[in-house]
Amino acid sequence: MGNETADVVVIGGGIIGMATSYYLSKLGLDVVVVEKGEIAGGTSSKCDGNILAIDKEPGFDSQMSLKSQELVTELVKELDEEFEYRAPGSILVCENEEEMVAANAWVEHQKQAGLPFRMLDRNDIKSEWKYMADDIYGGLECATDSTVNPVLFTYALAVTAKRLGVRLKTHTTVTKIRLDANGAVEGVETSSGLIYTKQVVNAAGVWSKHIGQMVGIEVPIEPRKGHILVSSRTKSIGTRKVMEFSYLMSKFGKERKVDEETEKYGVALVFEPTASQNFLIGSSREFVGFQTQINVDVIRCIARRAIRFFPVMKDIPILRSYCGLRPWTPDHLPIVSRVEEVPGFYIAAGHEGDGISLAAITGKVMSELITDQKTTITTDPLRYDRFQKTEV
């Protein structure tokens, strides 16, 4: 044990502060990475590994995640290690004709402002889909949908932010945050001792708001828990990601036409194929505080929901399954922003289900704001405090 000093401390070593870590190293700072466990050891080991234009709000959420996809194309090159990068596009189906109609006005947004988007009709799934169910609509596709392995690009971003001069402490737990007398940052306390800096990010997910009440602040990030299956390896059913249209509806929190457990849970079908040749399917969204254990109503209900757009998927074996804890934000979009009150305290968290979509174009921007850089993107709707503005 012994005290250090920094430019930059991240708290997190997930994806997001793994990306931010290594954006700042390419820029020359000396970086230190804190983290309680292990890298990629939280959500971002309990996810898929998608990088989606698809299920993003049309507008500045859209335009954010097809930065991020253009950026991970370049990581791709750059990285020291390979990540299962694929991009095959994705798709979501509709059930129904008033889920085709709410998708047509989708795609119309999103190529209005420029995104490979387009319609699909029941012969288009039936031609590439030959195991779906016969009595689905249609759908729709963005093309430029990617895929990578999230846990290998996490350790692909780490070791090569560790090549660049990234010092990586794992099992180190943060105990305090120091801040001068102007209330700005100065230090990290750690379990293996200090650490001076006058810049921290809190890039620690689900526990971002512990960390903000460190520095006296109320950070609103809660954990939403989500369930994914694993399936043996099997024929191919598929080559590229399918959701169900009404995931958007569960995402966002609207209204949809589903049994009462299906929107109890928030299940709603994602099919994932791997590099591995098996599959992934989820998914649930519910608030049940930092409890991880399995629940075996939801399994169920995931299963029954895949069935019901992939009958095949009854004579498939399930390896095993596994959930996570994603950080949700009540507008859901995550927040990457300085801290006007707390000079020196950054935030990148809150991504929830997004968080290895949007880690690229995250750790580039808060590389961009810490050093005080014009920003690849505007940051104005995911500033920390755009939650005190709405406040009576």
Partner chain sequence: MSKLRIVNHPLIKKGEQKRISFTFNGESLEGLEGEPIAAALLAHGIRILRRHEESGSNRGLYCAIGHCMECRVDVQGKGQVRACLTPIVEGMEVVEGKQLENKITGREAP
Contents of the next structure:
Amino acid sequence: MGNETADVVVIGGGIIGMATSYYLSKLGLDVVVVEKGEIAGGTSSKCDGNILAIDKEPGFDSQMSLKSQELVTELVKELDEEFEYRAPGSILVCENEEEMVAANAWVEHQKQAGLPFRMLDRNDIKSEWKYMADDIYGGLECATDSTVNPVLFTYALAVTAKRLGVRLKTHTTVTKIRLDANGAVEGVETSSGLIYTKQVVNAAGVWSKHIGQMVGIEVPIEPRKGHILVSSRTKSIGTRKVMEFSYLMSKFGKERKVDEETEKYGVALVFEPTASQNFLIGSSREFVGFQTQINVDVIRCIARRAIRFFPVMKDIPILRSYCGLRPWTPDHLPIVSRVEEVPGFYIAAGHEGDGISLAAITGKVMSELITDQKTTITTDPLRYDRFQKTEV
Amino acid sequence: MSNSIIVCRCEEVTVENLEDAYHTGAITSRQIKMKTRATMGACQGRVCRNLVDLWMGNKNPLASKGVEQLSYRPPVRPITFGELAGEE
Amino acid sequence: MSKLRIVNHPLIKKGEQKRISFTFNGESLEGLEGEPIAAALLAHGIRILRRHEESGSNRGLYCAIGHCMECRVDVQGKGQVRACLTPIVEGMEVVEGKQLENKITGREAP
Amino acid sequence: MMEKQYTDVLIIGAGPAGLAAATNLFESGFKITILDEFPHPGGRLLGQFHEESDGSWWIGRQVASELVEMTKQPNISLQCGVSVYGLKQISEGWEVLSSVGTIETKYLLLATGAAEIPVPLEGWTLPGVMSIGAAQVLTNVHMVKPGDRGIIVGVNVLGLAISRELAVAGVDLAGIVLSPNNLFSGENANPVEAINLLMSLSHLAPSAWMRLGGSLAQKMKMGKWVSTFFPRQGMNVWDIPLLLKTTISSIQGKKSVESVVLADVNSSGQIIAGSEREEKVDFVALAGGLYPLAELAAVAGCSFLYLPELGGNIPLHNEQMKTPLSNLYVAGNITGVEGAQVAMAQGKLAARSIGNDAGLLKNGREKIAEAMDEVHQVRKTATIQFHPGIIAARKRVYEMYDSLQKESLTS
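Now show the form predicted together with its partner chain, given that the preceding structure was the form predicted on its own.
Entire complex below, previous chain first.
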């Protein structure tokens, strides 16, 4: 096992690690990726493929998403492989009058921030969604929202990064991060040898807390489990993403008017049609550690919720289910940041369900931080030390 | 062997598709699956899972060793959303 | 009786089965009560049970025991079923599995 | 919502293993539920028959109906046409998710049998191409011929046994040919291997094709020689041409199967250029062999071992048919591909293990030893054996089980 050197070692071969490596290699840096399993072997292959602004809080959050959407349209041209990109927009639907009022406020906020949002009434919904339940009040639309195949997106970034010189070390675990006498990054010890580097990006997603501990910091990221169901090939139910408005409540941990089980498992409708004539149905949100077995009670609950919005699904076969762990942070924003106390150590993690949405902007910004350039968007709200400030 | 032979009947994935995926870096059964949709169709892999593993093993005996196997998850039989939900 | 029916098997004897009628793609056919849809159709020489949803290629019975899902047909009132496992009953209306449009890629139905 | 059902013992699979287990358990007084996805009970027994060495016929359908008759007990519920799609371990046993709702059980026996390995080749998605097992089910269970004239692809135990059954039923066969030699083929594509296989079966010699390999082998001593001297036009075995030097290169037809393209191969299985010819058939049966169908064991969280001699990935279990997961048992082809008689003996053994673990079996240890003995005996004398390495491979499974149990005790 020979020793290597690199300008940057990226820990994690998921969508965030791959986007970061891609943008770094575009700037001419020598990058090594260390991944304990396979490329897109974790969260990035156990999710759906949203590039959404519709579910982001108006302001910085939704602006960041919009920027990411723009970058993805560039990636469609830049990357070596295709990843089923489409931009049909997406919608949120409301179950009652109360949600309509809240949706209206949401739309007004987003519009003020310059995003292409609009309200949809009952007729708008009915004319687009033939199979939607009759009692749906209306909803809202974000016209720029796009969708990709998340695994193919990650692979496309990986293949292109590799062509640009990035070395991908899969099935390789990080055992230690070496710091010099001043506490700055000096190298990364792995199961296949030592890599000398002055810069390390912790893009380990749900495992980034563990990686942080190697340099003595506590990264406040916890695994939040989510289940998704896949239908068989079937007649078209709809051509773009639809979520229930109270998904936002679930995402941000606010109270909803749903039954006990739906609340307990954080179940909210997410419908995503794919190019394979099927659709994905989510979602759930639970804190159950790193356990990734399918919980039948949860997928049952998701199926019930799906039928509530699309009664026609009752007779459509389910092909399979899967679940993944999403890297959750306490304030629902990712950490894309330097770690001041450990010079050379960076974090790009904690995107929860927005990793695919925000990968492009995250990778871009991370490459700018590492090369000391002005960042495409301000990164203050994404700083690691925001948690230290609020605590105590 | 003809490259047009279908391997995964459900998703109509051919040998050529496997080859292409392999040559762009998919070197395990799981990556092949993700890239080509082989084993992801209606039979839930009961027909072609063996074939994909066999092909991968013949193609790259080293890569198939010690690598995460394709997983099994419920439902292992196609049931409808209604049946799963417990509705009659 | 169709020529594919085995009437005198030297070793296997099956009890009398009632003749019933059912339809396939609107055509009226006769079958034996309780036999699976796929067997009743094959007895009439009908092998094409389904078109692939994307390519439209013809598909028929492949495994005969419910594993492969190739023989999916639509039965009035029951939705999609496996023709190899679903017994025919009097008056059953069976329709082949169809090629479907793909609204995401824009491919239209034939 | 559908009502939850409760049972003491749930058996998934009403084939030889599952039915034998039930008939050996009913005296325990347990409430027993057997589920099967097929509309009729009996599993693979329904379609099997073969000639014994004394010239008599073993008919699976009769064995099945005797077993089914024995399950007609007040404490046994046999439900067919039911699909099981998931499992969940609960504190007192297992929760089984099925198309008729959730069933809670104390003891769970997986007797789900095997599934077929396909033989992919050009044109194999055409209607009229089917697995060899499908040809068997159509002919012997539904009593409808798979077609007017067909060809069998794959020289192996399953393919040969079912070819015989098809011939007896009066199905016209153009022959049995080697599988195509490609990245998907195992030993099937090589004439030497095919003949070695016939030779390994020959000592049992219950019927013509088994004797054939043996007598040729005696003359030639080695498969390689046999393959050299085996006639290119094949030899007829029960009027079916056994074409050990012929392979199939494609299946053709516009809407469904109309013909196949055959070609001669050399002794390493490579096509001899210019030897291609068309043969008119309207069905093709692919005999790629069997693998244990163990999805439910995987969903349950059981560990697996890969053993090609047993057909592939095997859920870990001990000789008493117990898995490392509490109250979860396995029997039949899920534990390795063998014949129906072995499966029945394993079903009986699993029943005794369950009875003993429940404290209901008098002289439990002896009864279990006796049932284990029976499995050995049946295996030794079985007419149809699937792989010569079965006994050694099974031993490896049991050893692995024991060593893992020890490990978990010490850690």
